[in-house]
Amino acid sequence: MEIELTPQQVQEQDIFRAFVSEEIAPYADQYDQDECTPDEVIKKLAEIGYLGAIIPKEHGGQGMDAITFGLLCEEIGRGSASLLSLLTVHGMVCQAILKWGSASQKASWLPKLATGEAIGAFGLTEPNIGSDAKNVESTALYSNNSYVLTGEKKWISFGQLANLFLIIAQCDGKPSAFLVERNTPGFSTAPITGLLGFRSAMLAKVHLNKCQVPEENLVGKVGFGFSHVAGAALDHGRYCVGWGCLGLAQACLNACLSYTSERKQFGSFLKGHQLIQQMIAEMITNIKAARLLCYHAGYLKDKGDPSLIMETSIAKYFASRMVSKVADDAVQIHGANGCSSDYPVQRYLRDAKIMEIIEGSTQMQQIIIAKSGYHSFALEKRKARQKEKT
């Protein structure tokens, strides 16, 4: 067993780190205050190829392996959790089309998504539907070789600027997935502002007022929109968020290592105080533990192993809980300074909380992980009984 990045992955990591340190991290607080990610930033992401990270080269993307993509998410998460959410939702649309799109959908959309000509957003959550996602209330009616979509979506990351939406709606009572372009008549968005975190993720409400889309815009088949299309997208989303939490936690740790080395209380630097050391040690250890879970999920993803779904859920669960605690301690270490906009740790704390809610809340992950544990236990017992009989 080896847990080590390849020389190529180390090289890519250095490039991601330099890009984020120069182009994203210095401006993230300002974007947070403005509640906006400027177009130039997204253009830079597109130009360097990061919007096409998971899209295969034959469709114009980078064709990154899962670990390299995870390293990218980690670095972007270190600079800005809001910007990570662009990589997340855009990637979720890419993933859904890659796995379940028709040949013409792949040919038409993947090259545009790879270059940023199209920006994707994921439309599952609604005003009345969060975790109970397969019971969305939006509807799609089949009529004259097209589907007519009606309903409302809420908390849609980058919904203010995306131009291609993957919308989950009920067609004859069966969850189904559709590609809806912003310029579709009857389609409109309204910004959501004043959020706790992810303030520059440009969230929006999406209103679908009898939006007519050609039947070719159905992704997968009717009835497979939640289990398979959203299922593939959400797995990708959890993977991005897990890695992004690592980056955000690393940003917290870096801020604390720097602050405690410079600030003196009671005649000595904070880093000399044992209660500070305790918090730093907890941060370092928990970040390392989360990183191993993310590496494991990435390893399984590259192998296409079915257990990657559960292991990604576990990685996301642990990493998002971990970053909430790390960010909380980071503010505590910074004291009053940590509560002010002069230091980024207040943004880190606000963003960390969102990590526990998006792409499956902590509680939904707990239910899934616990059930899986009981299944495995029962299976082991059954195997042992069979062994005794033979």
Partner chain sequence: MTTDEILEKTKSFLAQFINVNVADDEELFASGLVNSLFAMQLVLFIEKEFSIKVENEDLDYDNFRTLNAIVGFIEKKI
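Structure of the form predicted on its own (previous: the form predicted together with its partner chain):
Nothing else is written out below except the one chain.
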């Protein structure tokens, strides 16, 4: 199977790359130190249409195909993994509404999300609940044509500034999804700072103190919260992260190619040493392998192939492990300089580790992929038996 970008996709890729190189990459280290993404950066993303990348044109978005959107995630990830997380969680809210939202929810929120008038955040993780997401402790009680939400969410990317939250809570013991606006009485957020990575992703704790939301803010049906709504959102999130890992790994590789071409040890440039060449070769090979997995996931996504969910998990799993190794080697190649804030590879390493945790940890992806393998094996055995009988 030949994998080749269309002329339009190549053109879009060049535009994405130029935007990131001019508007994001030069300032990402400062944002990381400040632990903040300036409002004007988000406004630029909105003005150029990137916040509405996956939203259909009839709702005011760009209607990008999956590969083009992946290329955008790759370039944003190259410039700033923290900013990529905005594209990720904002897109997760968009995807959940697109897939499971009512006609009125789509009409009301998608145009606002497309223009940046509304910034979305995804409220699933809690202080006591991470990977066991279907057992969230937040509750939603139905009363007088509304739902009353109580609980706490944690590690919410861009929770400090988002104004529309997709919250997963238990309703009659069934995980359910709700759209909650920031100005809802009883709703508040608190910043989370001092993180290892994603320092400018403006993470927050979310407090829900008997927040009353109208019944039309329920997304899908009661009980659909994790298996359907969050599932659609997380699949989108894994897709974004997989492509973002590519961009972050490419940034590591570019930094190493530049550094080893300028730095001398033992009378010769670092690039002339065989052990350095080995590390560079492994970087290049693993990045290319991850890119093919991401292309394949995007191809299936555009086709609407049911296997896209598993292939997206595989792409995210491989790419996130890959970028952790690439970033670790990048710091090693830079030596003591790699531990200094004068060089971005220290930020790349910190951000790369987060990639293995968000939108389903490495271990959760391993469980999902292995179970799928056993399921496929059982199906093949069943088919073989049926064939023998006939």
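Residue numbers count along the first chain shown, from 1. Rigid core: the largest C-alpha set superposing within 1.5 Å between the two forms. Remember, predicted model here, so these are calculated numbers, not experimental data.
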After superposing on the rigid core, how many Å does the CA of residue 385 move between the two forms? 2.8
